[in-house]
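Shown next as structure tokens: one chain only, the form predicted on its own.
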Amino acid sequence: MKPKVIISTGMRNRILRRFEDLLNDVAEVKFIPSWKTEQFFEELKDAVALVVFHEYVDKNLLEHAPKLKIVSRFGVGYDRVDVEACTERGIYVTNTPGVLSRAVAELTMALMLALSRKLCVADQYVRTEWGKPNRELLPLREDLADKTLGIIGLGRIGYEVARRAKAFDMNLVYYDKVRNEKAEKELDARFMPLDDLLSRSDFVTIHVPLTPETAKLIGAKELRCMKKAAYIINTSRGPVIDEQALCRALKEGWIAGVGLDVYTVEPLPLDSPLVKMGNVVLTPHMGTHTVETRHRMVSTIVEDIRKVLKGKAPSRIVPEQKGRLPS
């Protein structure tokens, strides 16, 4: 018999195909509508590979997987899967960086220019006032051009972030744990303590994973620091920023606005007070939503798994295991 992976069918229909695809020739591919059903249990029991898209993988998941080798995220933040509990029983936990860089960054840089172009509002005001006889007209926009962008977090999505500001004329600087030398170098970056960015950037961008540090690292006090006219933008995780600090920023003025593609809870709810606000571009959780990307996740993934199969070590094991299983 075949080893088993079981895929989580949180994606589109195209996705799966591509990875039964891929994995049909050294694996028996199943896709589980349903998770933690008794149905789903039963057939972890016999689990080598397991690929997440947004769901947890905990201590209590692990215990009916006694064979499983592998926890695939689907993408980079794995924030969801208990990390130390796979490193004790020896379960690589991989995950997609690199791949998707250039699709966030992308988005990031769409946020920017719809909200320094304020692109929401001009698309209704040309569907229901531009054709009108006694039309306003809408107030000047700004250039992105010599304007400053701080970006929180300069690893692989963030500089690719900066690469694109950079052609757009911004000035560079940034906030992170290590220096970003290569940046400093090609693009003229300038590192900067947080509140120092937050004080002098038109634009923050943040693009740093979801961990016990980074929880709330933009909250009430930090979101004072910036300039009124400021923006933030979040393609990271939702919980980085306090949710409730920004509404506040945002119905008090504290800020011009914000453009978010990451919530505290996905989908965000209806009834949060973010879909009311004029302020506000919101897009739900796309920043690796392209077709070319998808499909290079997918074969990153397929390539750890298939490793894994073949008693080899994947090779995108995420920073927490390494030095600690087999490489």
Ligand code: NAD
Contents of the next structure:
Amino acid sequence: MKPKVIISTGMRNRILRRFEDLLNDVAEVKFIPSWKTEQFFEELKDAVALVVFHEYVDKNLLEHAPKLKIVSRFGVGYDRVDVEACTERGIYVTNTPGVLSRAVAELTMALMLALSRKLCVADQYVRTEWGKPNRELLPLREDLADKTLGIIGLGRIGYEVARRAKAFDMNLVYYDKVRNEKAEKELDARFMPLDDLLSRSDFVTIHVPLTPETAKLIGAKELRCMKKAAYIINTSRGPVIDEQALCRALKEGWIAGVGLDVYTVEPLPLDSPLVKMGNVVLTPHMGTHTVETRHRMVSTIVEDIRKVLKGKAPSRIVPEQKGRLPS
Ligand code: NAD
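Show the same protein again, this time as the form predicted together with the named molecule rather than the form predicted on its own.
Zooming out: every chain and molecule, the one shown earlier first.
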């Protein structure tokens, strides 16, 4: 019998079906859409690899998976995987770093441009107003050029955003727990403490992982530090911003607007105050939703699963497991 690989989604589109095509010779690939049902736990009993999308992998789940050797997160953030519990059981946790950075950076730039040029308003204007003889004119908008972009978390995605923003002639400042000398040298990015970054930036973009340290990193105090004309963009994880404080900041005009791809609760409830606000641009957690990137993510995961099935260590072990599991 071939070892079993579970893909935890019912979405068997052309790209995800490649999991079957690429693993078929060495594994039995099963797509299980209903997470934590009896059927799921039954299948998990003899699974060797589990590919997860947005689901939580906790101790309880691992107890149903005695043969599991690898949990592969389809994405970079693994805040929903209990890495410690996996490590104790000798289960590798891997993700798909790097291959998606450009796609998320592109979406970040799109949100920044949508805010600076008020693209949603402009689109609506063309559909309903522009063709009228007595139309009102739209107000002038703002350049990105010569504005200061504050990047919180200058890692892989933050760096790709920095490169693109540099090409737009923006000035770059950043805050991170680690200095990024490459970006300082190549892109003239200036390191500064978080409060300074917030008070100087015209645009602030967040690219830190969600950890106990970064939860509500941006709350009321931080939002009050920002310029009234500044925008904030978050394509990292929703809980990094205190969403209640953000709604208050938007209502009371502490900041000019926000572009969000991620939320405290996903999908964003239709009765969220954000939905009714005009100074926000919202996308449905789609940072990696491009054909090319999704192909690369599948290939990356397959490569690591194949290694584990051969008894080798995967290449993309999360940093918390380095030195604790064979590599
Ligand atoms: P990365 O590890 O390369 O970069 C993260 C950076 O944050 C690092 O430079 C790190 O030093 C810094 N950092 C960590 N904790 C910090 C703290 N407490 N204070 C200051 N800086 C801190 O990760 P990445 O590949 O750039 O991805 C970043 C995040 O983007 C992921 O963790 C994920 O949550 C999110 N993401 C979102 C999407 C999407 O669809 N919107 C897609 C991919 C990734």
